[in-house]
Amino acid sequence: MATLTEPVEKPAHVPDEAVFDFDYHFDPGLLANPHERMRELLDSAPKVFWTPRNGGTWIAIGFNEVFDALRQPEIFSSSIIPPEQIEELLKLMPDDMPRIPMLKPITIDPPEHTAIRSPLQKAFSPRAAMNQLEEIQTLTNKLIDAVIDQGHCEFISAIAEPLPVTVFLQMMGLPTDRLAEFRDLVHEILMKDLGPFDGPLALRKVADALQENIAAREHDRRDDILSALWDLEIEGQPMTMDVMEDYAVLLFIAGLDTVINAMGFAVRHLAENPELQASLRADPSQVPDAVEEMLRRYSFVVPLRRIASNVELGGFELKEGDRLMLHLAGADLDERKFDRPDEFDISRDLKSHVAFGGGPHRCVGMHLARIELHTLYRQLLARLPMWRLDPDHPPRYHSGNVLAVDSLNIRWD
């Protein structure tokens, strides 16, 4: 059983009606069913709390509370560290230390964000996107016919795992067969509530793992995303090696986790809801809705922020510095913007959700996501029989800056 973190003392700024003992990464109620722990949250916490654990943090798990934090980016900061502090970071550093990729443009706020996003927005445009729709189809049969005959799977390493994170690595050029070595890498990011130390030393170890990668298409261009990046000026400037860092090591780590997650979360629902399964088979036209409404329903990214100026947030006041963590879950199960919100609904608004994030950070891959999760469900739907749940075999979940599905075992006929 996971051990909660230490709480810590409250600071003076924080109200005791604020207060909610919640543990982000070992929360029991997360680790056994994440959203409808985010569901009793939602009835039972302030939409805006604040927890001693995790080094005393605010939480946001309502909608409108989320909503307006992902669109005022210059109070609700994605540079976590103020550039001042990193300064003083780096000067704790030793001198022979290696260069720390900064992960731009997600850790950055506009004016500066727009310039070095603009780039990536051309490299996962729908077209682009549409332009995987073949090799994602042959992959996801080629996934199938591996375990279907054998009538069940551990979904997630069988095909929610190598279906899209194959399909990132070939668009990034990167080698396919370390795809296990990358995956851990990752993990080791996403599922550990990394130290000041540690987080950047373990993004300098995914920056090392592709620096052969990157530097071989300075001169050597390919039809893949590296190669794209190195044609791409910012703002006039021509690419640099540094920059090529920072959009490689952010891209690696979004690529290559989240569209699992919303895999693992959908085909967890539909094994659950065989009345759904059957009305999907027989009408497929209806599966780009329900692609939405399974990202409304099982939202799982959790970005962080930083307030840089002191704001009233769900009616409480937060301090300039103060940590903020946006869960996108809560926001998406949120009765006061959604009608029944624990209720599957095809028929709802499904433009409304917050499940790619907003403002100037909504998801740049979102465009690539849903054609996967488009074509998954079309071909799981047309070639498996009726799944369902493995009762020997209950889905096991983790927490953090993601909900996520860590197995999934399901069975058919």
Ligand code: HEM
Contents of the next structure:
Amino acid sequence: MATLTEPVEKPAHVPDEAVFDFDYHFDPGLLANPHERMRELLDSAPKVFWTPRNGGTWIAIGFNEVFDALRQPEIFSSSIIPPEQIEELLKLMPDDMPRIPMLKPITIDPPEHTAIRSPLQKAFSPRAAMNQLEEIQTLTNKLIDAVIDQGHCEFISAIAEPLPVTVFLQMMGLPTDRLAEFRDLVHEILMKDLGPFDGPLALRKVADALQENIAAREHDRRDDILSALWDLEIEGQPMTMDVMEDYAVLLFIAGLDTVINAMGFAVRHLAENPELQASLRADPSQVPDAVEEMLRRYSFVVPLRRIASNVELGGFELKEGDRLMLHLAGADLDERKFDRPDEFDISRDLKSHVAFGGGPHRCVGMHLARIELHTLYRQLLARLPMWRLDPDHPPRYHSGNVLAVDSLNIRWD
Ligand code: HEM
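The form predicted on its own done, now the form predicted in complex with the ligand:
The complete assembly is shown below, putting the previous chain first.
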């Protein structure tokens, strides 16, 4: 069993009623069944609480509280280390320290955020995402071909990982023969809990892996995202190598881990609910609604915010400098917002979930993510016989900035 992080002392401004002992990395319930545990928390913990674990942090799990925080970036800042502290830290770094990519725009606030985000919005428009459809269909089919006759697979490594990684390589204009290298990088960054030094260096590794291709596109444009990004200007200034590197590394992190987990939780739910599989097979026109409801039922991203000025949230006073995690899985299972939140129900209002966040940082890749998910559902349901969980190998999870499925063994006859 994982060891819990050591508790820290409660700061004076945190009242006793706000304290709830919960380790968002290693809570045993969360690692056994993440969303079941989130429902338990919603029944037993305050909608916003302070845990002495994980270095001491506030966690919001209620829908209204999460929603309010997402929409007020001037108070709930995404710049986790304030800009003046970054300057100080940079001065302490040795001169030969390689440049660490900044995850922009996800770690900056408006108004600077808007200028950095809008080029990405163009590159990931609904039309740009639709243009990938055929490639995504071909790839999904190929991955299913590779496992269909064996009657079982470990779904994460066989399909959920290689699918978005390959789509990413193709969209960016990176050679797909580097799939294995990029999958290893995904593992290094996402499957391990990297510390404050290993984390930035792992980001540097991703940038190094991409650098040659980014540079090659500067003077040799093709029909890919790297070329499209080089063509853009930010506030009238031409694109620079540093900004290109920042974009590419963020897309790598934001666009792979997320899709992998959305696929993992959905395929597990379908494995456990043969009647839902049967109903979607009988009427595939329900697939888009099923994708949306699955995103709500199994939201999994945990965005982080820094409190930029004292504020009340969930009945407690949060103080400037405090850290706040927004548990989107909790928000989307909150019965104050969603009736019978545990039930998978495509007749509910499907638009109001926060699986893709909300406010200025709302996911840029959601159109692409939806297309990848629709394609996967449709093809699995059309081609694989009824699948179920493998009782000998139960799913494994980890938790941190996302609730994640590490392995998911499924079988079919
Ligand atoms: C099911 C899949 C996905 C989910 C659930 C998801 C979820 C999210 C969430 C919750 C945020 C907001 C984070 C915050 O407020 O701090 C976000 C931001 C972002 N996502 Fe996604 N995402 C998914 C797929 C993708 C894909 C495929 C891409 C691109 C290839 C992508 C690119 C981004 C980027 C660039 C941002 C930062 C936007 C900004 O800061 O303005 N995401 N995503």
